[in-house]
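What follows is one chain in structure tokens, specifically the form predicted on its own.
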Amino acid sequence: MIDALATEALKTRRSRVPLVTAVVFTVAVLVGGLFMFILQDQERARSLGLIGTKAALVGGQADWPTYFSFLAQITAVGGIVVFGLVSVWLFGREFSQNTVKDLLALPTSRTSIVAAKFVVALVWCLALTFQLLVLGLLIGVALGLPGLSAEVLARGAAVIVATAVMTMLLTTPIAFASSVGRGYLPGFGVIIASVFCAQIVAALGYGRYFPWSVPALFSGLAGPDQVPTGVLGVVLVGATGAVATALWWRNADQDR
């Protein structure tokens, strides 16, 4: 397991994909800061050309609770894409680059290889979440947003981290699809289908029953009055995807 972890960590360190995911999350946080800047003074934003003359932003105030809620929503909606990209790359690259047979020829169990990939994915996604929190705090302080306290900070950070963990769990089926489909495209297909179905089901009012809609609802995307439910479904999906991926790697014939 240690050797497998070291190998996966080395692959990740030498790849440009971590930099790409970090840039995406950085841009997302900057967009959140831009919205707070506009909400602080919409007349100023119009004079700077940030919004149209007749445009107006509604539904929030330029304060820390609103900002934390927005960051949590970014984690829920953007996380399924970015975290999904992490799983697609970790599992699909072995087949696209024809290294899977070399990997499986090593004196390391297939289950350990899969477990190492999931551990690297977890650490990677948690690092992105930490980056989002730190950058969010720096931007919020720079903007001088009101309403910051120890309670608000703890609650906001807890919601963001919980949303991130739930989103990570929902990427295990993406890892399974990338493995079974032996490449990147099946995993990307699952990402697109997940995002599309999550939006449709949530719009119909059944999001709490659909695991891929739960992180967004938990983050407050549908409003602060929504009761966070469906977490058990998210855990079941995550566990099922991880076990299915491990079983497939252990039992599948690698004939290419």
Second form
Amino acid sequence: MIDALATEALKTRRSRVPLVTAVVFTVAVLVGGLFMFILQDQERARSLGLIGTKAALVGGQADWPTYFSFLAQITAVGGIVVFGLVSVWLFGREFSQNTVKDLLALPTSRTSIVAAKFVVALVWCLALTFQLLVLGLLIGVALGLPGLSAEVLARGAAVIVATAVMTMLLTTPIAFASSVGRGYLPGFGVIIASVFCAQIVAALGYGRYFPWSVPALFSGLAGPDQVPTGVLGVVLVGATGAVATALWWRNADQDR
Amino acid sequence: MTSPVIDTRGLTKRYGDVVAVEDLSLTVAAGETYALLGLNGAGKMTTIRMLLGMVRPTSGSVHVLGTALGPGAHGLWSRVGYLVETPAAYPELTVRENLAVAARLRGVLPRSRVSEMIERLKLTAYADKRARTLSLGNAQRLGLAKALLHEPDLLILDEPANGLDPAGVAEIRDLLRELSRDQGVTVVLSSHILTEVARLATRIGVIHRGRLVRELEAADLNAFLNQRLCVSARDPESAERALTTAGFAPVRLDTGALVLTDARSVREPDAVATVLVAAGCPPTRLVVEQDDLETFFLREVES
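For comparison with the form predicted on its own, would you give the structure of this protein in the form predicted together with the partner chain?
Starting with the chain above, the whole complex follows.
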């Protein structure tokens, strides 16, 4: 398992994909900062040409709680795409680049290889979340947003991390699709389906029962009281995806 | 007798109605170099993948190095090296790093093994180049280096000469011979390059439409190859007449050449030459020819 982890880490370090995901998350945080900047003074934004002359943003006030909530929503929606990309790459690349056959008849079991990939995905996504938090804080401070207290910070960070973890759990079906579909495209398909269905079901009002809608609802409404059933669903989806992926690697015919 | 390195019983793989491999029973003893010879789609690849536990047989069993294959049997793979189909490597890693990855996954090996394999497979000039820049031939060398890294007792190679130039092919052949001779490594390889197989294998299994249609010792191969005497003369008609009169049974080809397939002509071409000289039409060409493996193979699979 240590050996499998070391090799997955090396492969990841050498790849450009971590950089790409970091850039995407950076841009996302910058957009969050930009919104706060606009909300701070919409006249100023209008004169700078950042928004149309007649447009007005309704998204709350330019303060830390709003900002944190915004970052959490970025984590939920951007997360499924970016964390999903991580899974698609970790699993799909072995099939797209035909390297999977070198992982199948080894003294290192296939299950440890799958587990190592999930661990790398977890660490990678946590690192992205940490980057989002730190960068978000810096931008918030630079903008001079009001209302920062230890309590607001702790709560904001907790919501973001919890949202991120839930989103990560939802990527295991993406890993499964990338494996069974032997490549990148099926994984991307599941990412798109995840985002699409999450929006639709949330719009219909059943979001809290639909695991893929839960992180976004949680990040936006942040109502711990209405989340438990949803969280259970998220954990179930995560576990099912991980176990299914491991079983598939262990048992399926590898004949392509 | 020691137990066989590979032992399959009634190995069958069906995909729906399509039978990829049928009732294949194969035994390979330690130290043998066994070649699976077959056309594309004959079932070589499915067989090799079943030997490596990558494909689960519909029925039948596989024992490799005395262990029955199954998901829990991964300990056995520390003694097996393999190369399946076109070689693949992580393009963003260097040759050295690719080997280091393989080494780690094969259990802890001394780091010197990586350098040793790089040298042995003449990859030194590319050791720190990324794998994506390798030519097909060098990628194949890297694949072989991965297969040999942990000094396996059994090597399973699918088309090992794939993509190599003639010098490379000869080199790999020598390497495999050396491993077999000096270290007693058992080699199972699949190929459709018949001359390659004849030079390397100690035993050959001809596989066709998923079945093992014939197994033979490489040493006996010649016995299976038909021989004939080919004769040319300036006046083929007179030559044919003279030979027929002398009791031979020449067949005249469109090219004018005469072909004699009886055992006596093949054994005593000088007698044929004497008859022709005496009849006043001396041969301009007289040669004993033998089926090439292609002909042999096509005859085997068509019968």
